[in-house]
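Given as structure tokens, the chain that follows is alone and in the form predicted on its own.
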Amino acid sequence: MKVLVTGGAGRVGSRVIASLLARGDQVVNLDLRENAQAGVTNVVGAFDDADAVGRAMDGVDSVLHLGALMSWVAADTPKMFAANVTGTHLLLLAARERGARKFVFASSGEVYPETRPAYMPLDESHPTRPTSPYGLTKLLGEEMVQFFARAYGMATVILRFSHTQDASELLDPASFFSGPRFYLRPRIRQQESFGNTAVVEALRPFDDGTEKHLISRGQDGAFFRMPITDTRDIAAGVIAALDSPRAIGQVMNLGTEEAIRIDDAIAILQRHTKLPAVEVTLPIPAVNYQTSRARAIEILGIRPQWTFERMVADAVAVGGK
């Protein structure tokens, strides 16, 4: 089988390709950057560069649409529909073109309102209320997705990632996702950078010039809590989406069920780091929410292996810390 990997060079999309690999599937990748595993074919370009897309999508037989631009920055705004809108429309119209026998999406749990959940855990059925820009351009992608199934019988799959780690990023304050989630001067730079000067306010009393551990807590005094899943079980998931005939049409949320707490989260990495750690409120609605994984565990018929804590220990093992 040959398959297209979009984002093949990121954290997700480079494990998906190792494991087609492995099995002896040929693989393109359609990325800004080249993946250096041998056998891969690479396409190096914007997912809304249609020549870029005709050529990735030669002789395809499935496609996994994983790569996006994600931001919170105002003005990465428009670039991250040109490649999460139009990009999604372009691979959807090549594959259709040439007769792709399957296209399976990611999307994100962002197309939840995380912040303000009606019920939890949060199912397929859930409302989807987008409240950032990135959550708005994948509920998109997942409208054309499912347009393209309806109208013209395409075989698809969206799944829903959660946030998703290489467990590696957890002791990284450097890391693009881990360090503003885990760590006060790292999430200090990354409100700087989004312009976010009230919760910058409320963090910069605390920076002494040594790094610490956040413990955050919204305007309501609920602490931040969310599904944090390795890449790969996200990757495990996607793989079994593909083979799966039952997957076809679904919609489903793919990641852990487990839901941890920021201060149960710091505790584990205190474990190992020896940082201290700062409380801090902030003057913003705590990300607050669980999913249920129960669809995807029914129809692929895989349950996630990696727990927070199983993660840590296995970064802790690798790094030598």
Ligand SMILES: NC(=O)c1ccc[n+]([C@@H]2O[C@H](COP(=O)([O-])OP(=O)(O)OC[C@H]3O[C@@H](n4cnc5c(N)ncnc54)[C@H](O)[C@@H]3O)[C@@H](O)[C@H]2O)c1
Given for the second form:
Amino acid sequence: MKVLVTGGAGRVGSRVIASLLARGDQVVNLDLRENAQAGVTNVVGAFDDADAVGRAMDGVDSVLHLGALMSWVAADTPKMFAANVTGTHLLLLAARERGARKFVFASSGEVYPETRPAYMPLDESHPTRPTSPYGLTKLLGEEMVQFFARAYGMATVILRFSHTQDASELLDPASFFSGPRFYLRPRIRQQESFGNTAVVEALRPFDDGTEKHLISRGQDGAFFRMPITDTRDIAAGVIAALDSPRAIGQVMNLGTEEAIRIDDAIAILQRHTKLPAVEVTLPIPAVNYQTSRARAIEILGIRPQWTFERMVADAVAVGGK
Ligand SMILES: NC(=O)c1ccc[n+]([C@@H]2O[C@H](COP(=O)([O-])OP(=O)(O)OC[C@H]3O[C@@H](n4cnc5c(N)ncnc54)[C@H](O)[C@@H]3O)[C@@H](O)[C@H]2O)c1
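Right, the form predicted on its own is done, so what does the form predicted in complex with this ligand look like?
In what comes next, the whole complex appears, and the chain from above leads the way.
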């Protein structure tokens, strides 16, 4: 089978490509960056470049549209719409023209959104009302995918990914997601870039110039709590969705069943980092949610394998602190 993987140089895409190659599939990567694994055909280009999309789609049986621009910086919104909305539309058009059999779309829990759940655990029936431009681009992507299924009979699967990380990122204060989540100084820098002055002001008194963990509480005192999924579990779900006839037409949450509290997560990290932690009550509601994975487990027939504790142990084993 010849599979087009978009975003194949990214976290999820590179794991998915490794699995496809291992079982003998032909793989094309469409990304702004190359995937260096032997055997991959790279088309280096942007999702909103129709020419690059057309070249990448040549002779492809299935599309795993895993690439996107993820940003919560206001200035990035126009280029995020070009990548995630125009790009997804061009990929769907090209997939239809070239007769690709299946189109799997990486959506996000931000379509609900997870940070303001109407009820928990969040399941696929929860209303979709994104509150970030990124979440909006993912919901628009879902709508376009559903349209191509309805109007043209395309075999599509929508996977709403959990928050997802490589295990190694958990121990890295400079990493895109874990840095600001678990470490004080990266969080201050992130919140400055978002223009969240009140949060910056709440955090800054705790910064004495040394690295520290951050235990975040919301304004009501609740600890932050959320699922943190290992990239390997998401990649396994993507492959299962590609292979499963039962997945066609489905919308499924994909990710860990565990929602870990920030104080528990920091206690696990501290066993290895030995860093001190500060506990800060932020002037915002706590991020505090849990997501149902029942549908994906039932349809795809696989369960997530990586708890937070197991991810950290693995990151240490492969060379973390
Ligand atoms: N990581 C998460 O927490 C998370 C959560 C929910 C959903 N998702 C979604 O899952 C998918 C994979 O996420 P990831 O963590 O692997 O992301 P990633 O940032 O590691 O990889 C995304 C890839 O897309 C490429 N890309 C970005 N804009 C592009 C453009 N305009 N043209 C071509 N390539 C472009 C990047 O170069 C990168 O290699 C994305 O669609 C993302 O929106 C991720």
